[in-house]
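Shown next as C-alpha coordinates: one chain only, the form predicted on its own.
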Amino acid sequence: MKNNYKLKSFKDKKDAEKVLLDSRKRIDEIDNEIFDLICQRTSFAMDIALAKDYIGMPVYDKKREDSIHKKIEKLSEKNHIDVDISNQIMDMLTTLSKNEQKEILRRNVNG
(Lines of atoms letter the chains of each structure in order from A and count residues from 1; the text may use other names and numbers.)
(Lines give C-alpha, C1' and ligand atoms only; values in the text may rest on other atoms or scores of the structure.)
Protein backbone atom coordinates (compact mmCIF):
# COMPACT_ATOMS: atom_id res chain seq x y z
CA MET A 1 0.00 0.00 0.00
CA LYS A 2 1.58 3.23 -1.13
CA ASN A 3 1.49 6.36 0.96
CA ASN A 4 -0.66 8.52 -1.32
CA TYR A 5 -0.87 11.48 1.00
CA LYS A 6 -1.65 14.76 -0.72
CA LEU A 7 -1.42 18.13 0.95
CA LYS A 8 -4.84 19.48 1.66
CA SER A 9 -5.80 23.10 1.69
CA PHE A 10 -8.55 24.11 4.05
CA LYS A 11 -11.39 26.52 3.49
CA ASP A 12 -11.32 27.67 7.08
CA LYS A 13 -10.56 26.61 10.66
CA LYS A 14 -13.80 24.61 10.90
CA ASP A 15 -12.80 22.62 7.80
CA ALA A 16 -9.37 21.86 9.29
CA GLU A 17 -10.96 20.77 12.59
CA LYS A 18 -13.31 18.43 10.72
CA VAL A 19 -10.42 16.85 8.81
CA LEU A 20 -8.53 16.44 12.09
CA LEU A 21 -11.51 14.82 13.80
CA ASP A 22 -12.27 12.51 10.85
CA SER A 23 -8.62 11.51 10.50
CA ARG A 24 -8.30 10.74 14.19
CA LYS A 25 -11.50 8.69 14.08
CA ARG A 26 -10.14 6.63 11.19
CA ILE A 27 -6.79 6.18 12.97
CA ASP A 28 -8.67 4.88 16.03
CA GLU A 29 -10.48 2.39 13.79
CA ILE A 30 -7.19 1.30 12.21
CA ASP A 31 -5.62 0.92 15.68
CA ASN A 32 -8.45 -1.46 16.60
CA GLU A 33 -7.88 -3.42 13.38
CA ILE A 34 -4.14 -3.60 14.09
CA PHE A 35 -4.80 -4.89 17.59
CA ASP A 36 -7.18 -7.54 16.21
CA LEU A 37 -4.49 -8.62 13.73
CA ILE A 38 -1.88 -8.81 16.50
CA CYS A 39 -4.25 -11.04 18.48
CA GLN A 40 -4.78 -13.25 15.42
CA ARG A 41 -1.02 -13.43 14.80
CA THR A 42 -0.33 -14.31 18.43
CA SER A 43 -3.04 -16.99 18.44
CA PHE A 44 -0.84 -19.14 16.19
CA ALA A 45 1.79 -19.36 18.95
CA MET A 46 0.32 -22.57 20.36
CA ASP A 47 0.42 -24.43 17.03
CA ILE A 48 3.90 -23.11 16.30
CA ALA A 49 5.25 -23.91 19.78
CA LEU A 50 3.91 -27.45 19.78
CA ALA A 51 5.10 -28.11 16.22
CA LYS A 52 8.58 -26.78 17.02
CA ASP A 53 8.70 -28.86 20.20
CA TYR A 54 7.66 -32.00 18.33
CA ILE A 55 10.23 -31.39 15.59
CA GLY A 56 12.90 -30.52 18.14
CA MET A 57 13.33 -26.91 17.04
CA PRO A 58 14.12 -24.11 19.48
CA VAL A 59 11.64 -21.25 19.94
CA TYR A 60 14.13 -18.82 18.35
CA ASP A 61 14.41 -19.47 14.61
CA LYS A 62 17.07 -17.11 13.20
CA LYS A 63 16.43 -18.12 9.60
CA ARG A 64 12.71 -17.32 9.93
CA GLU A 65 13.33 -14.00 11.65
CA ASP A 66 15.90 -12.98 9.03
CA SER A 67 13.34 -13.83 6.34
CA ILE A 68 10.69 -11.72 8.08
CA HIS A 69 13.05 -8.75 8.34
CA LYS A 70 14.01 -8.96 4.66
CA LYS A 71 10.32 -8.98 3.71
CA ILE A 72 9.59 -6.02 6.01
CA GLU A 73 12.53 -4.05 4.63
CA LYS A 74 11.27 -4.52 1.05
CA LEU A 75 7.72 -3.56 2.01
CA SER A 76 8.95 -0.53 3.97
CA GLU A 77 11.08 0.74 1.11
CA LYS A 78 8.29 0.15 -1.42
CA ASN A 79 5.83 2.10 0.74
CA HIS A 80 8.25 4.82 1.87
CA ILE A 81 8.04 3.85 5.52
CA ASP A 82 11.02 4.08 7.89
CA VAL A 83 12.77 0.69 7.68
CA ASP A 84 14.25 0.91 11.19
CA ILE A 85 10.90 1.59 12.80
CA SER A 86 9.23 -1.17 10.77
CA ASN A 87 11.93 -3.58 11.95
CA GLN A 88 11.40 -2.48 15.55
CA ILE A 89 7.68 -3.19 15.21
CA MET A 90 8.42 -6.66 13.81
CA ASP A 91 10.91 -7.27 16.63
CA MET A 92 8.14 -6.50 19.13
CA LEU A 93 5.73 -8.83 17.33
CA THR A 94 8.23 -11.69 17.14
CA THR A 95 9.15 -11.17 20.80
CA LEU A 96 5.46 -11.34 21.71
CA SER A 97 5.12 -14.58 19.75
CA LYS A 98 8.28 -16.13 21.22
CA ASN A 99 7.23 -15.21 24.77
CA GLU A 100 3.83 -16.78 24.16
CA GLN A 101 5.47 -19.91 22.72
CA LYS A 102 7.78 -20.20 25.74
CA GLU A 103 4.83 -19.87 28.11
CA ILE A 104 2.88 -22.54 26.20
CA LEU A 105 5.84 -24.93 26.34
CA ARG A 106 6.37 -24.20 30.04
CA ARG A 107 2.73 -25.01 30.79
CA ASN A 108 2.92 -28.09 28.57
CA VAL A 109 5.93 -29.40 30.53
CA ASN A 110 4.53 -28.49 33.95
CA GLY A 111 1.06 -29.85 33.14
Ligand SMILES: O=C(O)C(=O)C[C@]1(C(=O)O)C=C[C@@H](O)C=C1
Second form
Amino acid sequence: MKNNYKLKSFKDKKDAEKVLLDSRKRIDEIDNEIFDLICQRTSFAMDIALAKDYIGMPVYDKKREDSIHKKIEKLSEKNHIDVDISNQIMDMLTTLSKNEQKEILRRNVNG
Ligand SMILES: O=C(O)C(=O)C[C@]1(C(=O)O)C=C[C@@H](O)C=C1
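Next up, the form predicted together with this ligand, please; the one we just looked at was the form predicted on its own.
So here's everything in the complex, that chain up top.
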Protein backbone atom coordinates (compact mmCIF):
# COMPACT_ATOMS: atom_id res chain seq x y z
CA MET A 1 0.00 0.00 0.00
CA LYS A 2 1.63 3.22 -1.11
CA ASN A 3 1.25 5.91 1.55
CA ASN A 4 0.42 8.69 -0.89
CA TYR A 5 -3.37 8.59 -0.44
CA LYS A 6 -5.41 11.65 0.48
CA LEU A 7 -7.33 11.61 3.76
CA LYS A 8 -11.02 11.23 3.02
CA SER A 9 -13.59 13.58 4.49
CA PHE A 10 -17.25 12.58 4.64
CA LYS A 11 -20.29 14.78 4.05
CA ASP A 12 -22.39 12.92 6.61
CA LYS A 13 -23.06 9.46 8.11
CA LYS A 14 -24.87 8.29 4.97
CA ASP A 15 -21.87 9.23 2.85
CA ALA A 16 -19.51 7.28 5.16
CA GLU A 17 -21.87 4.26 5.04
CA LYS A 18 -21.84 4.37 1.23
CA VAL A 19 -18.03 4.48 1.18
CA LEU A 20 -17.93 1.46 3.53
CA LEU A 21 -20.42 -0.50 1.41
CA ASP A 22 -18.67 0.36 -1.89
CA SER A 23 -15.28 -0.56 -0.42
CA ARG A 24 -16.59 -3.91 0.81
CA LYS A 25 -18.14 -4.62 -2.59
CA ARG A 26 -14.78 -3.97 -4.28
CA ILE A 27 -12.98 -6.09 -1.66
CA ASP A 28 -15.39 -8.98 -2.36
CA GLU A 29 -14.61 -8.69 -6.09
CA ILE A 30 -10.86 -8.58 -5.44
CA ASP A 31 -11.10 -11.59 -3.09
CA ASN A 32 -12.78 -13.54 -5.90
CA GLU A 33 -10.02 -12.51 -8.31
CA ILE A 34 -7.33 -13.48 -5.80
CA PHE A 35 -8.97 -16.87 -5.28
CA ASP A 36 -9.15 -17.39 -9.05
CA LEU A 37 -5.42 -16.52 -9.34
CA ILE A 38 -4.57 -18.91 -6.48
CA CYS A 39 -6.40 -21.69 -8.35
CA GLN A 40 -4.55 -20.82 -11.57
CA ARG A 41 -1.19 -20.78 -9.75
CA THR A 42 -1.87 -24.11 -8.07
CA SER A 43 -3.03 -25.69 -11.32
CA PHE A 44 0.60 -25.68 -12.55
CA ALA A 45 1.38 -28.28 -9.88
CA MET A 46 0.48 -31.16 -12.22
CA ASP A 47 2.90 -30.16 -15.03
CA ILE A 48 5.63 -29.18 -12.56
CA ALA A 49 5.34 -32.41 -10.52
CA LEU A 50 5.50 -34.63 -13.61
CA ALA A 51 8.39 -32.64 -15.16
CA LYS A 52 10.41 -32.74 -11.92
CA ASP A 53 9.68 -36.43 -11.48
CA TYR A 54 10.89 -37.08 -15.04
CA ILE A 55 14.07 -35.04 -14.50
CA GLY A 56 14.60 -36.54 -11.03
CA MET A 57 14.19 -33.31 -9.06
CA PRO A 58 12.53 -33.15 -5.62
CA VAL A 59 9.28 -31.23 -5.13
CA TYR A 60 10.93 -28.74 -2.73
CA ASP A 61 13.32 -26.33 -4.45
CA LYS A 62 14.98 -24.04 -1.88
CA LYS A 63 16.78 -21.92 -4.47
CA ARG A 64 13.54 -21.15 -6.29
CA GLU A 65 11.67 -20.36 -3.06
CA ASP A 66 14.52 -18.07 -1.92
CA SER A 67 14.32 -16.17 -5.20
CA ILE A 68 10.51 -15.82 -4.84
CA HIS A 69 10.97 -14.42 -1.32
CA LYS A 70 13.64 -11.98 -2.54
CA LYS A 71 11.31 -10.69 -5.27
CA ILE A 72 8.38 -10.39 -2.84
CA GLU A 73 10.52 -8.58 -0.26
CA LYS A 74 11.51 -5.98 -2.87
CA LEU A 75 7.87 -5.52 -3.95
CA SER A 76 6.71 -5.29 -0.32
CA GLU A 77 9.24 -2.60 0.54
CA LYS A 78 8.41 -0.62 -2.60
CA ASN A 79 4.67 -0.73 -1.84
CA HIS A 80 4.95 -0.33 1.95
CA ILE A 81 3.43 -3.73 2.67
CA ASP A 82 4.54 -5.73 5.71
CA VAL A 83 7.40 -7.95 4.48
CA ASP A 84 6.79 -10.73 7.04
CA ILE A 85 3.12 -11.03 6.09
CA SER A 86 3.96 -11.05 2.35
CA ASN A 87 6.45 -13.83 3.02
CA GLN A 88 3.83 -15.77 4.96
CA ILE A 89 1.40 -15.46 2.03
CA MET A 90 4.05 -16.75 -0.38
CA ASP A 91 4.85 -19.62 2.00
CA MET A 92 1.17 -20.57 1.99
CA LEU A 93 1.06 -20.46 -1.83
CA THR A 94 4.17 -22.60 -2.25
CA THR A 95 2.83 -25.03 0.38
CA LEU A 96 -0.41 -25.35 -1.61
CA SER A 97 1.62 -26.19 -4.71
CA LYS A 98 3.93 -28.62 -2.87
CA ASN A 99 1.01 -30.48 -1.25
CA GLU A 100 -0.72 -30.73 -4.62
CA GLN A 101 2.49 -31.95 -6.30
CA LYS A 102 3.04 -34.62 -3.61
CA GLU A 103 -0.56 -35.81 -3.97
CA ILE A 104 -0.20 -36.00 -7.79
CA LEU A 105 3.03 -38.01 -7.50
CA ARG A 106 1.48 -40.30 -4.84
CA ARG A 107 -1.49 -41.01 -7.14
CA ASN A 108 0.90 -41.47 -10.09
CA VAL A 109 2.81 -44.18 -8.19
CA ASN A 110 -0.17 -45.88 -6.57
CA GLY A 111 -2.29 -45.74 -9.73
O1 LIG B 1 8.97 -23.79 -9.26
C2 LIG B 1 8.88 -24.91 -8.75
O3 LIG B 1 9.79 -25.74 -8.81
C4 LIG B 1 7.67 -25.28 -8.02
O5 LIG B 1 7.51 -26.43 -7.64
C6 LIG B 1 6.68 -24.23 -7.66
C7 LIG B 1 6.92 -23.71 -6.26
C8 LIG B 1 5.94 -22.51 -6.08
O9 LIG B 1 4.84 -22.75 -5.60
O10 LIG B 1 6.30 -21.41 -6.51
C11 LIG B 1 6.61 -24.79 -5.27
C12 LIG B 1 7.58 -25.55 -4.69
C13 LIG B 1 9.01 -25.31 -4.85
O14 LIG B 1 9.71 -25.50 -3.68
C15 LIG B 1 9.28 -24.01 -5.49
C16 LIG B 1 8.32 -23.26 -6.10
